[in-house]
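The chain below stands alone and is given in structure tokens; this is the form predicted alone.
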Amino acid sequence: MTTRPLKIVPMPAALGAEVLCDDVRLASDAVIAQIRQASLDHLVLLLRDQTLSDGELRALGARFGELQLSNPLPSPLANEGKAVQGGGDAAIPEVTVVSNIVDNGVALGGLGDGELVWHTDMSSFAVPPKQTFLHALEVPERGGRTGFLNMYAAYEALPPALKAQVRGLNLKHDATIDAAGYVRKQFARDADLDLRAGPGSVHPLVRTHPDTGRACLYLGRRARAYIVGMDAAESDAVLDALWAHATQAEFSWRHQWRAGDLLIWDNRCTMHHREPFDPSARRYLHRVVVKGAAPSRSA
């Protein structure tokens, strides 16, 4: 058990919570219940100073639910096959690695060093990840904030006209390009498709958290999205509409990394976003990924 009584203290933002605790690694049955109520009341947590290895990580990760295996992370090697993607231990592959850092012409990770556009963990998954740990091993000094968006907020925020229209409809969440621009590879022939035909998965766009019951908007990304039934420009101007309301500052709370930081996200009623930095310094972060439910609303 940690020696040290938990305490939760909410961000002055919409979202977000630091939890100050000792090692999380040694944290009680109790404690982890209080960490997962926490989640779900403040959407986003953040544990300072804390060390996990791969191994570490991933056992924290599975006392909240059975992990999943992500895709790939993109990076500009990636399509060469010169990124290594999983952590360093190859018997745990569910640890991915967020990283610029090149080795040799080989790319420790996905993602790089430029904007990560506002996102949803694999949405366009037939079932997403509920929630995201990510652990920060190495950072730099200035940029690659990484920004939240309380979704809860935001479509309780909608005009009343809005919130109207887009109850009930239904959002095509594309596959064929990443929250770094890229296009997967193993959908670059799909990539010029009509918006309807490419792949990815139809979700409610306004969901039903599973465990609070709450609504909460649920777009992904905006690349390629389209609403089910409409036709492509009336689909784009409702998105774009919703888009420029749920990216409000007033929906959101961003966090400046240091090394040791654990962040836990819930996908399901969060957006998240990273800025650019500088591509000569290192940036090194570890994930695993809890394996969700698929999306539905409440009648």
Given for the second form:
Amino acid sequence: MTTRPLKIVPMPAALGAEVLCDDVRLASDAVIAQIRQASLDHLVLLLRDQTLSDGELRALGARFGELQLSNPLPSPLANEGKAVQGGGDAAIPEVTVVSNIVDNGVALGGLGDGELVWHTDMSSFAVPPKQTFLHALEVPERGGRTGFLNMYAAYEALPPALKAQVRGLNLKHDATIDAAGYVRKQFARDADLDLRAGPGSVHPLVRTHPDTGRACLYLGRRARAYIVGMDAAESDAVLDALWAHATQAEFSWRHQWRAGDLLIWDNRCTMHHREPFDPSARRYLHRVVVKGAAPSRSA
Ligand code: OGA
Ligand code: MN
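Form predicted alone done; form predicted in complex with N-oxalylglycine now:
Now the full complex is given, and it begins with the chain already shown.
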């Protein structure tokens, strides 16, 4: 068992820290408790040089809470009928594969090679996940960086008038479109519906993090979002102002992946984004998500 105290090295940025540790598969309960606290303090954690099979990734995630099954992560090529959707081990359904690789006509995972717009995972669920674990097995040398935003800091730095305006509002998080910009197959018939009638969930725009007690903006994703009770133009104006503010570089940190990297992020108080990368490069990551609780409103 690894009981050596961890070293936590904050990134020179608004969020993120590297956790210097041995093989995380051997972590003692005390080490896991330290990682849990570091996740609350730094929002995104990087653990380098980790070896994890699917079963080991599932077992590690489960030490942080019950795991949740992901939305399917489709390959854009499978969406376009140019590949057969594969990926993942049916015996371990909690693990989903993020990859652009197509092997003999079979897409090994989802989300392709393009940009993934700013989002937080599965916020269209009534009970969205609290954490995502993403482990890199193969990554390109450059491109495909994943960026993160600190949504506590974004909330705290809002201009006072906007801050007062958004407290108490509710946001509809739409379920029809994934972060790669594709209409999810199961919602194909909903994409033409009026925003108000589409599938998704309503959450407080400013939520209180259940473990830290701190308030943060909870924006989900921009496409088809609207503020409940406002007309479309008013809602768009407020959301555009919030998004322009929250996506500023001063609230962000970007990670260039190496094989063996494990990132652990808190979906409640961060958003993330992926840069596109060379389609001929191979990128292959495995992911699990940990269940959360329904978002609660800030006082
Ligand atoms: C995800 C995701 C980003 C990436 O798996 O939820 O957004 O860098 N991935 O692949
Ligand atoms: Mn994501």
